[in-house]
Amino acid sequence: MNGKNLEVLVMAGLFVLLLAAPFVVYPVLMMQMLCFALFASAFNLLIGYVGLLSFGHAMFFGGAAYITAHTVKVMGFPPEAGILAGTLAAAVLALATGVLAIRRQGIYFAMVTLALAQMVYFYCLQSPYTGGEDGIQGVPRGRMFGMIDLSNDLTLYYVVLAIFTFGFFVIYRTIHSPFGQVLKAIRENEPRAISLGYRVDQYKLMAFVLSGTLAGLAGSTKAIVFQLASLTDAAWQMSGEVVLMTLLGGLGTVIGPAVGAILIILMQEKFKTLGDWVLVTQGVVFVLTVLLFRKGIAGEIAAYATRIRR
């Protein structure tokens, strides 16, 4: 069995587990994991396969959450239209941000994305439409397509699972497409990719927009699940947290960021009685992972499986 077939088999097994998970684990906790797993996977598409470190991905996640919450609660949109509106808004924001940031590299790219994300954060704080520090609360879940009652947690879980599966499939197909191979070439040796005739900036911009759009899809879904859009979703700490999730699970791996997101959410849930010490615990876990698992948890498992096959 080759590596790709094994990868598909593992993902199929995980999908079966996710189908049964809400009967064992609290559905709202599972939905939170799926939203952040999609967010981390979208972020990994940019840093893991293009080599661009963004410190501002929270602006897509949080901005989409605010748009979805506002359109659903204030404008009366059905949930599917609200999620679509938030995702499209994230795509437009990613396009505008990418045009400004994509010509920079390294720390300069990271700082530009962070600065733009802080502008979005302060807009969310000051805008009369976002509820200030209180955020937008009491977002109605409503009925999807007029038929699916999302007030039931179990029903909503399978809707969120379908959204996660769609987003993850888009990322998987992108990675394994000719477009994805060009992205990897840019990551490994950008001058060589330029010499081969590829318009590198256009490829990076398309990857940035796709990553921001899928991050927005995750934020929009989270706003429906928790019936809330808050400043936490758009804060720079959220951008740092998604970096931690990606590195913990495995940078540049397919399922690693999702694994990292699940572990971080579980850690926050189990240690929430510790208050701010949760952050200390996360820091310790991160340091140990960097020291003991250089490729992340999923990355080390994949490398071990490769050695066994050989």
Second form
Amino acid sequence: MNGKNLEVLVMAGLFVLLLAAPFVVYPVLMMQMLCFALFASAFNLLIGYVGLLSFGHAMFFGGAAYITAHTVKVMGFPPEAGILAGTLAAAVLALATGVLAIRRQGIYFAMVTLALAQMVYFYCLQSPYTGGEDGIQGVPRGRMFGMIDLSNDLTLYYVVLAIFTFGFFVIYRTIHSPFGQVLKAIRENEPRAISLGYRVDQYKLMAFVLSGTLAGLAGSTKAIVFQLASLTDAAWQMSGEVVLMTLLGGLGTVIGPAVGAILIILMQEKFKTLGDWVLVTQGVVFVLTVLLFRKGIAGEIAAYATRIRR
Amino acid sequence: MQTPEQTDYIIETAGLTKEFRGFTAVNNVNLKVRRGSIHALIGPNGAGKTTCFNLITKFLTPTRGTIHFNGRDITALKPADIARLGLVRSFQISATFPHLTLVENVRLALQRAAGLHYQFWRSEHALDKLNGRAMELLSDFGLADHAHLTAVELSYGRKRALELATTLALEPEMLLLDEPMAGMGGEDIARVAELIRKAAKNRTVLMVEHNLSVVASLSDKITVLARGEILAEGSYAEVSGKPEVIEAYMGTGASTGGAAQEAHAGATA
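Structure of the form predicted together with its partner chain, please, following the form predicted alone?
Now the complete complex, all chains and molecules, led by this one.
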């Protein structure tokens, strides 16, 4: 009980910080962090609470980004409709790929998701709508609901914060819901969950679709923020990066993945001058995390808090 | 239409056979479990007891043969659906959800029937209304004082008790217990035997068990398996006197050992 109160308190504190952040930090950087924080949190719903390691989440993130960019730039959708279209497309993609992937477990699940994501990647590379190597550039930010001008970074920041908060709340609610309890049961002991009469594939599929949809929401939002959908969003490296963010912050913790995402983005930003050495730095940080704090940053803090309360 | 004779048996298998790559683990087993009885399945290692068990609960698919539960053919059903019919199994390794609290463990068995399992948009406080029933079950099994510990913190015997409490929360018509006494010491055995006796009220129990004194004191009927086939059937007194049963336990040794055990391990894995 106590742990949950603490969780809520920490989240409320972070939210206040996020409200004030764009006055201190460059808003575009903050928006990038929020998009990736949502992406990592969505990914964590699957690995942290069902125990399924997807290695293809870039297909939802990147796929949704392309759909949003295309609908807004070419078809003239307003931004909110573009984001909705991208997110819905990710949901449909997640349903289609999930039906195939959840039949397998462990490394096979990871390989199937990777293979499917690569198919999406090559589609993005080859299709006439996606601009090949260039991606879709110069996506207009437009006016939300016809009145909120998103070309102002500060305005857009609060829209992105609202989207992030919504997505994060959906994840939080899912984790702490009757459905979330069943997910935890499946993660803890799948045969036992079956023997209690749970058709586990249905729950796994639902979690997969939820996770993919929210990853799509993050990708769609990112496309509006950067006015760009590119191959980077759909590439396998993106799938790997979200694993890294989640592990760094704390797998299976509520705010860990968001913390991990923010740190990775900050590192990429601060060490920009190092060029390709950023990757080496990331590697070192990752190795240190795995060696020193197994549960990730938020995971270790939570474990410490539990210890001192006892 | 069913004759009264048919409904007398809750489980009936006909010609049940399971082959693993040419090795026959269970061969042409016709098992009948009488409604309301405690029925034990015994036999030396590798006799096919656990395989039989996994076949009945559909954790394995039979190569040949049929299984009827309450006169209904369940051979083609999936394990989760078998459980929904009221045929619930336990596992050799005590099956709990280790990092959930005891209340949460038992509640998981209640959630499905209460329709609280797909809702991801509702707060988990929706589950609080099941807490009363969960606590009742926990106190039936002497676990009320530990309700807010996680299952992993319990002793082995208590984990077994928790498992039974969770299973009974489903109010199953029939229990299948896979070696309920495995790895347990003296006091625990007596306590769990008492729990099983309690759980068997108004229910049918089929159990696999190695501890023969437990089998002798608990069960109404015993089926002895050896090399995948039924060797003998009857009360403990009847089967324990039979020379072929004594031979199966004492006189087998190397002849069946290796291959049979491997298949057995494959089946339980």
